[in-house]
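Only one chain comes next, encoded as structure tokens, the form predicted on its own.
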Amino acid sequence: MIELHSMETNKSFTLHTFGCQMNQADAQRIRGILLHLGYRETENEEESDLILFNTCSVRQHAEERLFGRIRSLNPLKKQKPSLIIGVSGCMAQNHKAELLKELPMIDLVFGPNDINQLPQLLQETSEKKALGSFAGKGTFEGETADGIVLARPFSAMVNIIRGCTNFCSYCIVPYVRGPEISRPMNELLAYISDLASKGVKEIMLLGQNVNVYGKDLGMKEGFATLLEEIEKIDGIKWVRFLTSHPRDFTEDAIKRISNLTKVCEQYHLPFQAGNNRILELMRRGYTRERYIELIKQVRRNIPNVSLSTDIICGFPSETEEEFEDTINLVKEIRYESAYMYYYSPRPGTKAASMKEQLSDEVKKGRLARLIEVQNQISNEESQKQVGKTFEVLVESSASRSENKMLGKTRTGRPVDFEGDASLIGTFVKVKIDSARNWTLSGKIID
């Protein structure tokens, strides 16, 4: 366990976080460590003593943009030689040697499992020892509710399992985050209870595959058991989770979860492709038919569930007919929302070396068609919510109006309505009077 010793300093930091919710949770820890060390946070890079990029390595385009973003700091680095520029996260783990070679202005590189080493790394970097750290194994040692800083004090992200052993043929995550390691349940429950005592009302349970939580600890249906125990914690009102793997989500777990009042009716179930040959090439571990049956099981047990998904189009060798299978599945399931991408080769993965890689023109064309279909469905499903009343957790003021607030329903739908900042962090009832795509608008009712 790393001991944090607060120190007096007038130094400041800027933290940029990219990618998935796991990275957002990592940002909670990074921010907590830096503030405990005496740094203050600023959005002004020119006054920063430390600029840290917490990165994602899922898509090539994001990596290329980040390279350019860091290069743009070169004039500032020359003007202020004491400035420390650091890169953390999956991209740091995946391209550690390349980063230090191609971006000489970088002083510090460390992987997602080495966040606890940050105080020591900063000390060594300030002594002009440019270095990286990638020895961590993804354990939860030393993580406490006191050691994180939440973007919203009433809502927290909680990592319940780190790493992944699925090795989907297109995905780099298992290589950069390591094997699955579950946080012991007694530690998790104590951690969440501590969060609740500090005013947290909503938690998002995170993992590359939450459904296998506890498997490495010898538990059967550990995830459902964990949710049942969290149900007993006073103060926590809403519980969400990401991400579920269709292969590992059983009907027994669905039935048990459906009996819990705190678990929100929001299920994110990535299907990635609607064709069995492509699913096999992706090494997803389920068929189209099994996936559809899973959706039916969810809807049987949770009638008002909101479904979202991840979809990849343009996978190597995907034919037009096979892509149509994906389109047809989207039309059949009718997701409220979806994260849609065209295939991006990740060096070191099996799919990157497959023959019949499709052109960017074909991939982008298919993505555009997919987005058009899903947007229409999202809008139609949103229109069905007009006239209904929802409980909404108020999260922030709208960026364009101080008199307009933003919140979300139990099913994760964003809602805007007239109100003031005193409502932030509270639950209100909102009657919906209009809708657009995924977002709802309404008025508070007594």
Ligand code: SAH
Given for the second form:
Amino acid sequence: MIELHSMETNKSFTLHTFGCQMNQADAQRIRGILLHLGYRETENEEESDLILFNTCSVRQHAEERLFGRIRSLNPLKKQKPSLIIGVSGCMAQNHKAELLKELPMIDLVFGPNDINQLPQLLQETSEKKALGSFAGKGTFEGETADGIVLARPFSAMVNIIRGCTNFCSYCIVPYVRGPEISRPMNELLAYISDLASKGVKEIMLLGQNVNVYGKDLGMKEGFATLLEEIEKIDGIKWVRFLTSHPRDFTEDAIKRISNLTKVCEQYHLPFQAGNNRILELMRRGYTRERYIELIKQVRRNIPNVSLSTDIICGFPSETEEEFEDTINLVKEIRYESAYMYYYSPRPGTKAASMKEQLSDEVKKGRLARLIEVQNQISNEESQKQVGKTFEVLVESSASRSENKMLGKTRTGRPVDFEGDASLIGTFVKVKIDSARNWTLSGKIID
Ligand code: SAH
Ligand code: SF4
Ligand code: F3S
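Alt. form predicted in complex with the named molecule, vs. the form predicted on its own above:
Below, the chain from earlier opens the complete complex, with every other chain and molecule after it.
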């Protein structure tokens, strides 16, 4: 157990989180620790005593932007030398002490597996620059309902599996997050029950590959079993999960999940590339044909499912024809949305040392074409939602208008409608009357 002594302090912090949901979940814990230490959260960097960047290393562009962002704090740091600038998350793990050398204004660096050390590290910063231990393995210590602070009290992210052992050839994540470890099921169920008793209604189960949940604990189809157990927890109404790995999602699991009423009809199934030679070079462990079969199984078993994906274009040696296999897969499946990237070489990964790297021009050109195709499909799929009625979890006031609220459907789409703040955290039925891009608009019925 980590010990946190609540202290009186008039200090405040600003937390910036980048990257994937893992980092968002880590932010819940970091926020929990800091508030417990007596810090107050502020968005105003100028009044802040601690500015912390919870970072992502997955693409070079993200890293470069962060360097720029931290450099831009130089004047503030000069003006207020007591200001602590910290870097956590995957870039911290990836670059460790290097960060302190390259950016001397940084005082504190710790990795995703060092979050429990934050109270001690903060104490150290009063005398010297502080570094986490960069333990290779993640633990679930400190991930308790009391140890986290939720951005929205009715919605929580829950890590079910930390790390990744897949080593897709392009990806930095296994190097920075360590090996796959599942959180024991009894611990998870107790934690989720605890969250439910505190008013949490929606949970998002997280892992780089949720479909292998429990494998390292000797379970078979542990993910489906876990979902069946969560279904029984009173108070939890909606369950989502991210990310599924197409190689490890079985039809048996899909069938079992289709019987559960709480699991939302939102499937994120990253395919990365539509061509078999590229998929093999990426070490994804499935073929285009197997992937298409999986989509059919999902659509057969989960009516009204919303599908999304991740795609990389311009992987080393990808030809024009091979890229077109990606385009035609997107057209064939018709995803409601997609996260699309051009390949970014990550030093230390297998693909980064391949000789046939493509030029930025080719990579960016392909990405632009892909985005255009997908945007048109996304818009057409959005228009198909008009006239439908959705159950919506009300999340916040819409920023543009006072009496407009913003919520989310079970399929993960944002919806705005007229209503007031007393609805936040409740479920309403909304009939959709228009759609623009990804967001829907409608009216509450009954
Ligand atoms: N575990 C998830 C992905 C996590 S990383 C999965 O296997 O699907 C999120 C996304 O970033 C990936 O799906 C991939 O599309 C993208 N990505 C990862 N490494 C990348 C790289 N080197 N260049 C470009 N995109 C990358
Ligand atoms: Fe990266 Fe592959 Fe692991 Fe996803 S499954 S995090 S893409 S190595
Ligand atoms: Fe980025 Fe780390 Fe997630 S590299 S995508 S924040 S696991």
